[in-house]
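One chain is shown next in structure tokens, namely the form predicted on its own.
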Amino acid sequence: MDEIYNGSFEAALERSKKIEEDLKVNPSKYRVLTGDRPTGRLHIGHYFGSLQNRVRLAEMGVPTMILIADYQVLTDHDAYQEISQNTKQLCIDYLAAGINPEKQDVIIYPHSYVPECNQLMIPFLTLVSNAELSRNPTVKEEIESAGLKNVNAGMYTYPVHQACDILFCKGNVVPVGKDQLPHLEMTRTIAGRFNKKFCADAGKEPVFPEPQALLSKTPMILGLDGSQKMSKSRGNAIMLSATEDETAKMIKKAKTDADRNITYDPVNRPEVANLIMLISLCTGEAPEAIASRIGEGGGGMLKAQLTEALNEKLRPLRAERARLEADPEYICKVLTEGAQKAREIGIKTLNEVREVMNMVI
């Protein structure tokens, strides 16, 4: 079987700007596949890392599907109980942070809602071997992270669930960071793979694209102990659904270190860096030059300057935020809605695959 963890991150990156300049002109040509798992509220982190993306795409009139991945929580996690409640949790923050299925092409849905979407996981089992699932990168660093002892075959096969996820509405496009380029890699690896051996062997159109990167251009985002990515789980993370109070209290307790003159050095002062980040990522201003403001301010005026810019920042959202959970009836027409378009896709999809594999009764 062919290797496919060898792309190229440099060939990735160069076909995700020639994406990125081609969305601007033909954003129909497009169908974007994203999502989160609901293991949680989203935290600043996510919101410039990922949601501020999405809502720039559907923005521009591509057509969006974004996924709340609620079968994948069960892969790592045992808060089942809480898996319908961060459902509609995540569903608030999409639809607060400028996301809106009304006038937009997008389509939010719960993944246990679209049956169809899950028909394509045994087919697509067939294309992989066991020993590639083992190698996958990512998986490794996902069980490492979650500590797990005894691995369970959902975890295994969570980049095939993947493909899946991708390739039931026939995405041709899924925003990326680098350490989810082995994922999107199983998911092209299945699509050709699956053309090839049900379609291109009998002289049939090909039924799924593979689909491509869409790199991230916001650089990893810190928890606000400065040497973790931020989770809700490590602690290290402001939740937008935080008040400003609270968020004044969470970085008044971020790391920085003893040197009083700020400089923005990512390399040598990470923690002191990652903060003025946040500060740039909010305001817009160059890091640099928020470093040279503050100087011989110190750590104090650093945090007083970020917690001043983010809740600015966050302050439009977080009043509709309140003003969507006060209407739960409309998150539930949303998800009910998005899941039933989702599923008028899958059916499509799943007839396609019927016919190719000679399946039609």
Given for the second form:
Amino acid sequence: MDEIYNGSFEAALERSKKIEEDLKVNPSKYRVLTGDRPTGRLHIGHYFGSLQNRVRLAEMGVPTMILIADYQVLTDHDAYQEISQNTKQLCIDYLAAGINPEKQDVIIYPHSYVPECNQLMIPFLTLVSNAELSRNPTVKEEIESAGLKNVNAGMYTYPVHQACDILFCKGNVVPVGKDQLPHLEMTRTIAGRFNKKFCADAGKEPVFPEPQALLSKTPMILGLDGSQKMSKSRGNAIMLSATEDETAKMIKKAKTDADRNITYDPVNRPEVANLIMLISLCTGEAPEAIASRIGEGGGGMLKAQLTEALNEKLRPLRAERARLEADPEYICKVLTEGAQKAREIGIKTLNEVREVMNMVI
Ligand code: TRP
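Form predicted on its own done, so how does the form predicted together with ligand TRP look?
What follows is the entire complex, opening with the chain shown before.
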């Protein structure tokens, strides 16, 4: 049972590059499945790291499922009071960023509304061992960093649930960061074992694809305090929903360093390089060109230019966000219609699953 977690990052990167090329030629061969936990609004790290990429894929015509992992929140958060609000806010962020279920082949839904997805959990749990579940490096790290003493079984089994998320709709491409690769390995293993046990060994066609990761090309966006990943809980993030003034204030407080001359040096000057990278992501200019243009202008000029570039870049998104926030009925419609479409897909898969498991009555 040792094939899980042995996949190398380089191999995943190679496969990811090949898929990226093929997506342009054969978008309809794929179904992208991606999603987030509804723990709050999204920030610019999400925007540049994943949202923009989702919009790009949807606009290319790749069928896309965006799931809001509301059940998954329960694995490591005591606060469930906010889940519904956060789900709607996530949906608003997606739509404001350019996801459009009316014009693109995109379905947005909370997974708790798709019983057919959740039902796969039962057979899937029989395909992995306890030992495999407790060896998952990402789960281990989450338990450690949250300082959890009593770990609930949902925490150990959520990667299996994530396999249900991906496989119920036969997703075959999953845009993810490095931390999600162990979960994707788990999904591939479950798909492989299911196909072998219930399909190949009985001379039947496989039911599930073995999905591949699509790795992000955007470097990790650091928080404004420098060294760590941008995250709302660390207070170092600029939210998409922030006002222009709030954005300016956050950037003013951002950490830089003592060297007045601005250069682009991610290894030795990570904080400065991060701010330059953010300008580059807004304007499309090369980071080196931005740095040499600012040069002796120093940190003050760097921050002023970032404030302007970011506020300009986000202005249309923020206007659209405000418009959507004033239209809660539309948000509800997007989510319920999304759930309905997801169920239609799930019912088909579940029927196939029953068939090969010899459970049809
Ligand atoms: N674990 C992901 C996160 O924390 C969210 C998620 C749930 C997900 N199910 C998924 C991501 C399936 C990709 C595929 O962000």
